[in-house]
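Next up is one chain by itself, shown in C-alpha cells, the form predicted on its own.
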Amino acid sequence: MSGAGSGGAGRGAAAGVVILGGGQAGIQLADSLRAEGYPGAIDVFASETHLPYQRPPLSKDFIAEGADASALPLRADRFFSELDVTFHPGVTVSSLDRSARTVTTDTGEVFAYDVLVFATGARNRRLSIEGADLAGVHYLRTLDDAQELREELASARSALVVGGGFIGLEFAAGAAARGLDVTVLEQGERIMGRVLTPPMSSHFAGLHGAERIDIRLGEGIVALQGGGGPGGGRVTAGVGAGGEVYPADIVVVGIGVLPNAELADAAGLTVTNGIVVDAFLRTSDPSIYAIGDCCSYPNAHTGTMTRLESVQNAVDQAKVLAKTLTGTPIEYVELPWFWSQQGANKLQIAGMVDVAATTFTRGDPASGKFSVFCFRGDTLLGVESVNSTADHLAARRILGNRLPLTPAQAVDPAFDLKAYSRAAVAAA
C-alpha cells in the first residue's frame, strides 16, 4: 500500500485506512486488517455514539419480555486499544475531497487517507403519510430505536406493523409472544414476497396466523390517526387503503431501506442502488472501496449487480477486502446466505432464491422442519430451510462449491444430503 498522504488537521500521523461506518462491515474490516498484518493507521468513523453492537438481535431477542436490555457488542470494549484502531463515535464525515484524498467531519476536522472505505450501511425508508410523525410510530434499525420501542412495549396492548418483511415479522412474532394484538399490513400479495418462494411465504403466513397475528395482504396504509394533543399526540390507529381502521398503541414500520450513498454520489463515484464496486470491491476511484449494505457488487452466483442487506455479506466482504489491501487481491465470490428468527421458527436461506423458479420440497412442512429447493432448469439456485440447520449447511456446501444436485436427489429422504455435500467437497 502507498505510504503517501499529507496528513490532515484532524491527525498529524500517516494517512492509512479511513473507514466510514462502525457497523458489522467497518469493524470487521479493522479487525481483519490487523489480522492480515496491516501496520498503518486505521480510523473508524461512526455516526452513533454507542460502542459497535450487533444489530440482528434488536428485532428478535432484544424486544422479548424479560430479555437482557443491553446490546450485544461486536467486539470487547478493549478491541480498539489492543489493535491500535482509532474509533470516532458520534462523528459524521460530511465531505470528501478525492483529489486531496481527505475527508472532513461535521466538526470541521480534516483527515487524510491512503485508502477510504465506505461501510456506511443503509437507513430505513420512511413513511410519508398523514400522521407519520405521531408519537408511538417506530422504525427498527438502531439500538436507540430498539430501546425506545422496548420501553413502550411494556404498556402497549396492540401493535400495527406496516410491511411484511423480515423486520416487521420478527417484531410481530415478538410482540404477539408478549400478548399484544398484532396486525400486519402487507401491500404485496404475500409476506416476504421479495425474498422467499411462494410456498415458504405461505408456510410462514400460516405460522403467524396460528399465533393470532392478523396478516392483511394487498393492504397499504394511507394515514395514521392520533389521540389528540399538539400535533395530533400519540398514534391510536392506522387507516388502510381500503378505508378500514386498525387500532394500535404502537406502529412499527418496516418498508425497506435505502443505502447511505449520498456522500459517495456527491463526490462523483458511481452510485446505482448503492455504491457500485467491481469484484475487488473497488469503486470507480481506485483508492476508494465500499463494503456491506451500502454497496452494489457483481454477484458471482447470479451474474447480476447485487446489493445485499446481511451480516454474512458485510463480514465476508470485509475479510476479502482486508486481503486485497494487504497485498493479496481477491475477488469477492462468497455465497450469500441469510437467516431470520420468527417466534420459534428459524428460517435460513442459502444462495439467491428466484421466486419465479421451480421449487421442490424436502421433508414435511407439517412437521415444522423442512426445506424448499429452488431450481431453474437443472441448476440449483437457492435453498430455504425451516428449523433444519443440517439441510442449510449442506446447501451452502453444495451451492458454494457448485456441486451437481438433481431435484430427485433433493426431495429423496433416503439421499443423505449432508454426507453427499461433505464427500463431494472433500473429493474436489
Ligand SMILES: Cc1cc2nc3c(=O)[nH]c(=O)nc-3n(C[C@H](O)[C@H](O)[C@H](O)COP(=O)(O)OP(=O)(O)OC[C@H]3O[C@@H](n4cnc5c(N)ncnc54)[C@H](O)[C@@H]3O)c2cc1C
The other form holds:
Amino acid sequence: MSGAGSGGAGRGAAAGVVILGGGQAGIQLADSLRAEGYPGAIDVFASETHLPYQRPPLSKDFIAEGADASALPLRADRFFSELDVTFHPGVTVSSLDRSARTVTTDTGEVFAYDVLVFATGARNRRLSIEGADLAGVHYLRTLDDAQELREELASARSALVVGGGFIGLEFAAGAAARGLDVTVLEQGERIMGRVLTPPMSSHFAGLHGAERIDIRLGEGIVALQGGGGPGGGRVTAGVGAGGEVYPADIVVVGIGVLPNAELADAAGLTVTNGIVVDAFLRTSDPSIYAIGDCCSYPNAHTGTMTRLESVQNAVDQAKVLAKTLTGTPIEYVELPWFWSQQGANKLQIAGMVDVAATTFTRGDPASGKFSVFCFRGDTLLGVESVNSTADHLAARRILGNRLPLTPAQAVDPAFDLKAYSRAAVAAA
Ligand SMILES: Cc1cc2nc3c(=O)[nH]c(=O)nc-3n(C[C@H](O)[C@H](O)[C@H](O)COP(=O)(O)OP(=O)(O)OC[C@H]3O[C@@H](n4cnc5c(N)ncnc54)[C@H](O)[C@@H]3O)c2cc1C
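Having seen the form predicted on its own, can you show the form predicted in complex with the named molecule?
In what comes next, the whole complex appears, and the chain from above leads the way.
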C-alpha cells in the first residue's frame, strides 16, 4: 500500500492521482489514464471489499432462477498489477484536507494527491417508516445486497416492490418470472414517470400487468408489518396510505438514490444534488474532479445542470477526464444514453426525453417493437426504443451529431433512419 502512516503526508511530489471509489467510473478512469499514457502513481480507494463489478446485472440476470451467483467483474483480476494501479479494497476515505492535499482513510492513514477524483457514486435512499428495519426488507445497490436478496428469493412466494422506477421494475419482472406474486406500489401517477414519456410508461405498465404484476399507482407506503420475534421479526406485509394491506414474504425498496457527496461538502466544495463540476468535470477546487453518479455537470444537450445515474455517463466522463488529466483538456459533451431490461423487453433511451414534450411513435406498440420520438418544437430531444436496437443506434447518431430530423420522418416507416443517420454522419 502506498502513502504514509497516520499523520504523514503520502508520496510528496510524486503523489499522483487518487481516485475515491472503485466502481464503474473510478475503474474506467484508472484504465483510461494508463491508456492515455499517464506515468504517475494511481491509487483507487474502494469502500467495498469485492473486486470491482458491474451493477446492472444485479437487478436483472442476478434475480433470474438458476443464474450465476458470481458478480460480473469490471476488469480481469490482473488489471491492477498490469496497469500498476494500487487498489485499496475495503478502505473508505473519510476526510479531505484541501490545503495539505491529503486524504485520510477510516483506518487513519494519510495519502497525498496531486489530483483527487471523486468517483464515489450514490447510495440508496432509505425508507424511514415503521417496520423499515424488519428482516426481509431489501435494497439493491451492491453485490452484498443482491446476494442477500437472492438467498431469500429461493423460498419467497410473494414480493412487494416499493417504487416503480427502473430497479424496482427490473426486479419485479425477474421475480414474477420466478413465479412470485408481485405487487408494485408507485406513489406517482405512472411508472418510471420521472424519466419516461407517458406513452412509454403506459406501454410498460401493460407489459408488467400481462405478467400478473399488480401495479398500484398513486399508492405510497406508510408502514411495514412484521411477524413478531426479536427486533420485530420478518416482514409480512406493507401498509398503503389508504390502509390497504399488501402481504409479502419480501419487500424490495427502490425509491431513488442520494449522491455520496458529504465528504466533498465537508471539505467546502460546491455541492447541489451532487458534487458540482464544470464542463471539464472540475470541482470548485482546480485540483479536484468528480465523475459518475456523484457529480452534477453542465449537460450540453439540455443546457441544465444534470446528475445522471448510468453506465454510459460514468464511463464517458472517466474517458474524457483521463484526456484532460494527461494534457488534452476536453469538455464533456457526450450524448446520454441508457438501457433497462425488464423481463423480455429491452428499453433503450438516447438523449434526454422531456416528459412534457410532444411525442411521435414509430412502429406498432402492439408488435412489442417500436420507438417514441420526443420533440420540443422542431428539435428532437430524445428517443425511447423497445426491442429496437437499430432505432436506438440511429437515434444516438442523429442526436449525437445534431442531425436534423422532422417528426414526419421519424414516424414514416419508409424513411430509413439507419441509412439516413449513417450517410449524414459520413458526410459531416
Ligand atoms: C441494481 C442496479 C442496476 C443498474 N442498472 C443499470 C442499467 O441497466 N443501465 C445503466 O446505464 N445503469 C444502471 N445502473 C446504474 C449504474 O450502475 C451506475 O450509474 C454506475 O455504477 C455509476 O458508477 P459510479 O462509479 O459513479 O458509482 P458506483 O459504481 O456506485 O461506484 C462508486 C463506489 O465508490 C465507493 N465509495 C463511496 N464513497 C467512498 C469513499 N469515501 N471512499 C472509498 N470508496 C467510496 C462506493 O462504495 C462504490 O463502490 C444500475 C445500478 C444499480 C444499482
